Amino acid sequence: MKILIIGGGFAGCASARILSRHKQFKIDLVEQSKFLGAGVRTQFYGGHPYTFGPRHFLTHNKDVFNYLNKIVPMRSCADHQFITYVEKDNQFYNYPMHMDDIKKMPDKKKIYSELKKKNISKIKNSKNMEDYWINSVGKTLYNKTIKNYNKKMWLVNDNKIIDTFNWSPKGATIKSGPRAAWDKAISAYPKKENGYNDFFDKLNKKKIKIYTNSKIKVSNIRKKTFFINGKMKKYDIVITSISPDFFFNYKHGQLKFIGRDFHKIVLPVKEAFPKNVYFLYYANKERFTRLVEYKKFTKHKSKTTLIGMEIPSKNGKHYPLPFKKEIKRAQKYLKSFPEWYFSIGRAGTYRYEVDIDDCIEQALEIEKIVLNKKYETALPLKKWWKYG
């Protein structure tokens, strides 16, 4: 059985990692750049070890976490901090915001009254984002920490636009105690100084023929024939992890994406952050999002430091755009594939919170869908398509 898998970044690599287990499946890995792992792929600056964007893991799935540490082997770093400044105040808060922080606002009374006024009703019917932030946490806590950063985030210029705002995470509650769904995920980042390179570069190649820097070009869908550097293919399985709106020729429109341009920064001392402080979130009008201190993951020992600034920009295709109206487009898309096709990873089921081990966990359940052979069975992946 030849299976075609398009895309060599995690969601592409753990596919053909797991299905490369079994004997009767002969593989092709297809990736445009020069190298596997995309921007989860270590790289090095000045002796200092990076990826394109913090690149941790977190799970609650233990046997995913187990899989992973088998080919990978992980370290805790379960005492991560994220911190927020806040430019009105002249402060740093806990991100996402803890009730513990409005004590030391200047505003506090005012945030306190608008807290109490909140309604779960509105929250529910909320149309909007602002609409959502405002109804959850007041006008005051919603202008100086939240609005400028969505705005920047998604390259907008009015947080109304964005009519969905339920798939974070981090959500609209201020705790009052731990961030329980988190707090008790498993956190990790790889031991060795290359990071999850291992993952991508010690795949087995008797079983994958891997092309990098190639270019593929769908012949026939339906039979599933492709062109790989102008050589045609025909394969029986097809699992892909860009964008779906290529293989329809973009006849609904082109998904619309949020890249980023990521810049490098050495500076002259051991550590800049303070202790367990991982990130550094801006929710004002400076274009850049956040800093990332890499030794805090890595471990790199070294006189200098390496800080990683993220600025939103049109460049690349990192994060889908969470708007309805682009949600819809891309379901009819994933809709329209023909039998044995498997669109998984942030890209190719068009959700921002599709993760590490979210690509293993959907590599995993389509190893299980094509040994049973029966197709039916991928209707569970369906719920990668849905926006929560």
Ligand SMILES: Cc1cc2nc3c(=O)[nH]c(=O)nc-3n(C[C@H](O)[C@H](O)[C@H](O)COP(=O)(O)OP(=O)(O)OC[C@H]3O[C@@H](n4cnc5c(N)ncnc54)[C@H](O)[C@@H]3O)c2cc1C
Second form
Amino acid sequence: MKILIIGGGFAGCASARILSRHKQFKIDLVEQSKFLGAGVRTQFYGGHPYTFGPRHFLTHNKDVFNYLNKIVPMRSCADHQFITYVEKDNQFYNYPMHMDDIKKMPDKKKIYSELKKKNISKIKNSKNMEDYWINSVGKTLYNKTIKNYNKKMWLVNDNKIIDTFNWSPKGATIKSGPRAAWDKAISAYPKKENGYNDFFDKLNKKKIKIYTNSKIKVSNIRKKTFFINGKMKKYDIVITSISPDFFFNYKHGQLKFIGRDFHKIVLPVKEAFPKNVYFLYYANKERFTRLVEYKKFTKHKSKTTLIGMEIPSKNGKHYPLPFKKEIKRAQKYLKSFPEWYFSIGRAGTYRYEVDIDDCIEQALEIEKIVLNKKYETALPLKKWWKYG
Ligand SMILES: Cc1cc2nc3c(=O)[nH]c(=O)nc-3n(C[C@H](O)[C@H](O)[C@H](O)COP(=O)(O)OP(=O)(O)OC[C@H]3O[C@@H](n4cnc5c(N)ncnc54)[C@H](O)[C@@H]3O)c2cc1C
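Next up, the form predicted in complex with the named molecule, please; the one we just looked at was the form predicted alone.
Entire complex below, previous chain first.
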């Protein structure tokens, strides 16, 4: 059986790895850039290892962790803390925010009184992101911790434009008591300085033909024929992790994404962030959303420290937009795929919530479906394509 995998990021490489465990499959993996791994690939700056953004491994799924840990031995980061800077108070608070943080706020009385007015049915009937968070946490907390973060994250002038909000925007949720779901997740990062790179570089080359720096073109979607670097090839199964509009000549319009500009800064100090603080969110009008101190993850030894700064931009397809209109557009494309196509990963499912662990979970799910030959519906990975 011939399998085509399009996109050599985490999702594509996980699928290639997992399916190459079976002798009946011959796999072609096509990647447009010069290397595999996309933003999860570790690179070096001033001797410091870094990735494009944190790429911290967090999962509740032990099988997924065990799978990765065998290939890329992981170190626990269970001590990790994230904090968020709130300019109005000139203070750092926990991220996700905790009820204990409110105690430290100068306007706590107002916040408590707004929190008391919380009304579940109002929250459920919220029409947009702004409405949702004001109904959930009150106007005071919304204005100083959520409003500006979301506007810069999604490059919008008004959070009322964001009409899906059943997920947690960064810096927003308020936890109380022991932060069970959050604290119970397995939190880890690769032990080796080269990070996750062995996951991409040590693929079984006898079973997987890797085409990097390569161009792919659809010849006939139903027949599963494609041009790779101008040469036509036919497949039995296609796994794609790229934006699905590509396959249909953008006939319902191009899917919109937010990208990221990324800056690296070396500081002349051994460590810049407080102990156990791996990254910082910024909830205000500064253009960046997050700073990462890579040493915290990599344990790299140096007299200097490397900080990564992320700025939302139009460069790249990193974040699918949480707009109903765009999600509907994505679903139109996803529903149009013929049988034995799997559209996975973050861009492939058009789901912002898809992280590294989900890419592995999806690849393991495809393995089961393919081995059982139980393909029944045009939407095989239903869990990932359902929007609440
Ligand atoms: C800044 C940032 C920080 C993140 N931090 C974390 C984190 O801390 N923890 C976590 O779990 N997750 C994190 N994530 C999310 C997680 O890393 C991604 O969800 C995951 O890596 C997505 O993998 P993917 O294979 O779906 O997509 P990608 O990594 O985008 O890979 C897709 C690949 O397809 C290639 N491609 C695109 N078009 C074509 C084409 N036409 N032909 C051939 N190839 C093509 C691209 O070059 C790319 O290599 C982060 C994401 C970002 C953007």
